[in-house]
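As structure tokens, one chain now follows by itself in the form predicted alone.
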Amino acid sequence: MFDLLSLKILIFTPVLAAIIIASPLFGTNFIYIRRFAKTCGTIHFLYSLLFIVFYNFGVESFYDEIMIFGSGWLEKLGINAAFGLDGLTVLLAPLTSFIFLISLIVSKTMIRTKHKMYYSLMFILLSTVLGVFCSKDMFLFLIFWEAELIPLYFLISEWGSCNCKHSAMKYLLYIFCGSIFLSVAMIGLFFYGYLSNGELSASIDFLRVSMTDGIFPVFLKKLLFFGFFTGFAVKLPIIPFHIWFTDSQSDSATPISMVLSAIIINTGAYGIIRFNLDLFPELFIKYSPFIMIFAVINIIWASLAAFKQNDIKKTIAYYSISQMGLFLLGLSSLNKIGLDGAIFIMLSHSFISAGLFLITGLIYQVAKTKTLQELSGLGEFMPILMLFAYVINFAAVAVPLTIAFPGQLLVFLGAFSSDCSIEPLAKICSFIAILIMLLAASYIFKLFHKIFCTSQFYSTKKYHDVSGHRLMCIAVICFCIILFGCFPDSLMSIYNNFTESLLEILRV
């Protein structure tokens, strides 16, 4: 069985599925196209789970490389098409496949036009995201990072609301500008690796910057660090680079919003861990107080902005931004507790944000609006949806025994006990973050109370409650939220060795 697990199959079979869908095989029969897409998505998700089952904890179990005529890709330049999984990416790969599968299933009633193009682009996007998580080569990472732009641009612009083309172009320009910083930083790091080791190599595991070796001036190393941080901050997104995210979320179709919030911003978080923390440990330690301050500003700004929104999807988008602030807070604590919490925030946020946007999409389907002032009393007609909405609502505010609670608790404990170079800063930042998360609880409860519980009906029309495939999807998400909230160690035990390896790097 272990020999049958190939990262090339995991990453590139979605492209094969996209080609089959785009071919004349199914004609214009959207029912067959949809069923084939869901079948492929289910098989891919089950296949991705096998990598966790057969993962050898403590070592990198899976490594794969595409060979061209018996040699590596651009081998003379030290650039190889190499893929691998570690304790973090072995979780991110199945999580990515799971969210895409849920998105494909709910697309049945939410995507009404251009089925061939839509499902083909979804599978291509899945392949590019998996390529980002699995790449072991710096320039291969950049290729998948850039390739992600194309399908996502069309997915936002073709199946969104009236302003979707504007939002898609904004997304394209923001991420492309961030990619310029990444490209320049990678070229500089590539030459640094050559001068440091005497050979050309773009292997991410091969490159690590030392502040005392005298190869590059210190200011140049700092420029490389901030080049990477800026490029990933745009995707994360971090204020003030967040405008593309809120607009794209507001104007995208529900399945695309789920992927954007649950998966795409995880690529930015992963990039900060893999490049800024892993390759520039000394600089990350030096600038961790400023990252911590930046994280708290992100949480405060996003929470205040969310409280004032009238658009449901923008409110949830700002919730996602505040969660990424918590991720940065845990990462900048530089201790085991904080790092464990930061990674758990990545995982928990994916389930919660996917659930929140799915609920929003179901509300929009029946009410034909996402404006909060025009919504009230839906709980009278949709009690089942209200029940699941409040499960996800409690998870969003980190109620114990839900998936967000362990991550937030670890982040706050890690930040409070951080050995920050500015002595009281970590405790002040963690205290402020706790207070602001109380504000987050207020706007999340306000949002769903207004939608489901207020007695003033905006319409006399009766609506059908959630059922069928939509009920199944939201029930599965709620099950995961409760399961991993009750048993968080089932996830933490998988990435435990990964965070320990990060701590070893930080101690060097």
Given for the second form:
Amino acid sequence: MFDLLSLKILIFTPVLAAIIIASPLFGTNFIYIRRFAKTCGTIHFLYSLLFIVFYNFGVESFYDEIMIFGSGWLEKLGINAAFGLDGLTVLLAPLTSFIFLISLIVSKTMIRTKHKMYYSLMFILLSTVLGVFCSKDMFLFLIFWEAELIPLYFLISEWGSCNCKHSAMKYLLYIFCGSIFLSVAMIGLFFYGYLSNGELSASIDFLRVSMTDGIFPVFLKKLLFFGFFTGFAVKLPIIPFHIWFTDSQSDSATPISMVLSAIIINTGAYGIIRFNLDLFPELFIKYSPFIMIFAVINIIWASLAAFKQNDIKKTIAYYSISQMGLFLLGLSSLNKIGLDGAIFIMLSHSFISAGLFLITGLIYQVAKTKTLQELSGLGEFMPILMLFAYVINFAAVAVPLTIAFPGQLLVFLGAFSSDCSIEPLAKICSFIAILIMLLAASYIFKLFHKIFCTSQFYSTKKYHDVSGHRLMCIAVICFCIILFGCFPDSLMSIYNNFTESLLEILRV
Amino acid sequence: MQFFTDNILLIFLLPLLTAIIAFTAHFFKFAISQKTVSVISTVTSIIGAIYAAALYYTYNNCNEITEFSVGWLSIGDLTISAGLLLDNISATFLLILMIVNIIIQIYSSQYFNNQKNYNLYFGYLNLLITSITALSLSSNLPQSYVFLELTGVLCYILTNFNYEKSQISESAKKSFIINRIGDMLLLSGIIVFIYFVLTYPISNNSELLSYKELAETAADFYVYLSDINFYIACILLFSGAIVKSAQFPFHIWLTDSINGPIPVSALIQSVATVSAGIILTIRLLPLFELSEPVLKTIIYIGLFTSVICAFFASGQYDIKKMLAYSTSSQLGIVFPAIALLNIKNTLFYMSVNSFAKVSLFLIAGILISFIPKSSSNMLDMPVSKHQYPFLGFCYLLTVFSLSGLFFNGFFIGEAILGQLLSQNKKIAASFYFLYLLLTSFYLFKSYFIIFKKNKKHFAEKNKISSCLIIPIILSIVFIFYPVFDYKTIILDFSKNYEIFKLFDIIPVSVPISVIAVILAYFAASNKISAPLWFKKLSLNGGYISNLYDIFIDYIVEFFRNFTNIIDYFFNFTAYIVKFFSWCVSVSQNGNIQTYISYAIFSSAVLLVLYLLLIAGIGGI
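Now show me the form predicted together with its partner chain; what you just gave was the form predicted alone.
Below, the chain from earlier opens the complete complex, with every other chain and molecule after it.
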């Protein structure tokens, strides 16, 4: 059974699907292309679910390596194409596949041109994101990280609206600038590992060992930490590097927005856990007060900025940023509760922001606008959408028994009980974060009421409520939100070992 | 009886199942008709009431506690469990809830007749009932929080039920956000509490979080924390109850929420908010009673609210607003009753208050439906006592009970007052008298205005459906039928007047009410009148709502400008880059003449520099 569950298959079948779609097999028949894409997405999602089913709850499992003629990939340089899943990524991989499946399904009516290119780019993007999550090798991670830029750049610029070309360029520049820091830090780490140990290897496990027992100069370590952190902070995004995110969110098409906020942001969060926390634990402990302050600034700034937006999508983008601030707050508390909470926020945020963007997309489809002033009274025409919007909005403000609540509770509690070096800082940060989350309630519900309630919007046009595949997608998201909200332990037990191992690294 | 205790989960499952049926009926319209849904809903509510009565008679006179729990969320080494706690408090709450539930269900089935969202309404209503049931049975603090917030959310959804009207949706939004403030304060209190349990040396069991063990935990908590920290933690926890029970300064959400449908308002104001705020305070009492300042704060917040909201209520002509303020005011009396550590009194008072509120709201609902334009102004109500003697009689009975002149209301009022006096709380007692005066005043004033003898516009006599009458009769019966064994209350009462003598108390409290009634009679017929500014202050609820608006607007406006800074900074950087690129683009325009002129110009410059350099060296 283990052979069947190969990470190579998981990561590279989307590329295969992309090639088939791009090939002249389907000609210009976009219906076949779409059906094929959806089928592939579904199969891929089911396949990725199998990894959870057969996950053995060890710290590490499903190790897989690409061998070329009996030797590793670029073995002389110490770079191997090694993949593996641990407690966190075994959840992130199916989540990625799930969000892609949903966005492929809703693409039916939202993407109307260049189907062939669109679906093949989507599959390439899926493959690169999975590669980022599954890489056990630093340079492999970097390759997938950079490769992610290309499909996403075209996806934003080709199918967006307004000045999407500009936003896509912004996205490219920002992430690329971040990647420069990242790659410099990686090269530095790689060569210093070689100098101190005499062995060329970019494997993350190897580097972790060499970091702990090597004679690393502290200053170099700090530089590397800073490089990694900047690279991931741009992607997360941490204020002030967030402009690319809000702009590209507001201009890209709905499925792309969903992927951007639900998945692409998670890669940044994953990177911080994987590199900054895992490789530089003592520096992370040292800098955790600063990271905590960054996190709180992120939450406050994003919440306040969300108020003034006229664009629905931008408001939701700011909501995502504030959630990532919560993630960072949980992470910087450096205890079991905080780490559990941070990872839970990663997962819950994916579902919620995907749901919020989906709703926005559905509204955009009928009302042809995403400006807040021009919308009102849609609840009269779309009661079913409104019902689902209720669920997702309540989840967004972390009402209990929805998926966001356990995460937020754990993060607040973790931050409150963290043994931060500056004594009352953690407690103050935790309280501020709690109070600021009030603002989330007020801007999310301001949006909701403006869109769905009040009927100053008299139009002769009859809007159709959601139905068919769109109804199914949004219902599935709502179902997940409530299901995992009622049984949070089902998710937490899977990544429990992962946080335990992180804590062990931190304790050393 | 054993059956009921063993299958306690049924009491949640019945309304939950009904909710699911109603939602199914709403979304798959072919499945079940409206009538069936309402019948199912009413029948399950009656079964629930029977169930609750059985539980009540099992648990009432014994201190037996049944508890069981399962793990829900693991926090580090600690597990938050989801459990049930059955004792006399939760049994009493359940009984009140279930009886009010029957009343509301029957009334709603008529009130929402032939509306398109009929089934949806019943779905939400039953979900709300499930949530309040779970709240009253919850066995630990985090679980209470979960259902407290869920109750708030469902109240919001029901208030926002007719969301097409912008006024309704705006006020629903406002009430929801103010509710969130309370939730967040409570959450921070809970976080402090859990933090204590986590850092407590011998805290390896999750039992510490449950209410059953709270007394022991609280004692340790008290020793562990400094006085001021303990006080802050307790007030954070209590603030959840303050907001839910609409105490000053958060009472404004209740006056906003009355814009919803009448049965919903009746339910929110009689059971939902009451049980939410009060059961939390009762459960946390082992914690609060350790510190005298906390108890004092509870007493004075309650009494102050009861007076100030009674004052606001007395200026209202909108019957719904008046009732909302009166709810806040009457709940204000419950808190001193809790803080005096007399749970029996509290529960008794709550039952009186709940049924009275339901009956007033239901009567108001019928009266409002007579007004052609949708308004709830008392002066517009074209009814008279002779037209609807039954309604007038019911209204009068309820008002008598609420103003402490009659039977149950009288007994409970005297019991609380006696206790205040016996603990030598003179200021508190004088607050109570003021409250009594104002309450009797505005309630009787509303009665005299609505059921005036000579009204100008007599509407035709409308026929009132029996589905609307039966609930009113039921609620009146439960105001006067002593469901909750009030023998102990009367015993307390008699004990009190042994100490203070019957004539010491009755001449004070009853005459106050009587004076208020006389004042109300004259005020209703405009024979006496307060100064205009005084009236305005009362009518506008002390302008507290306006203060909220101004405050929020100001803050949002301030930060709106503030958050632009980053955008400006990045745009500025972009402009600089653009400027340089423009400079470069000017120089590289592909024109051969330009290049030649650049070449000549720059070689000239170089030449000059070269000459200068030589001259310079020569100079040295």
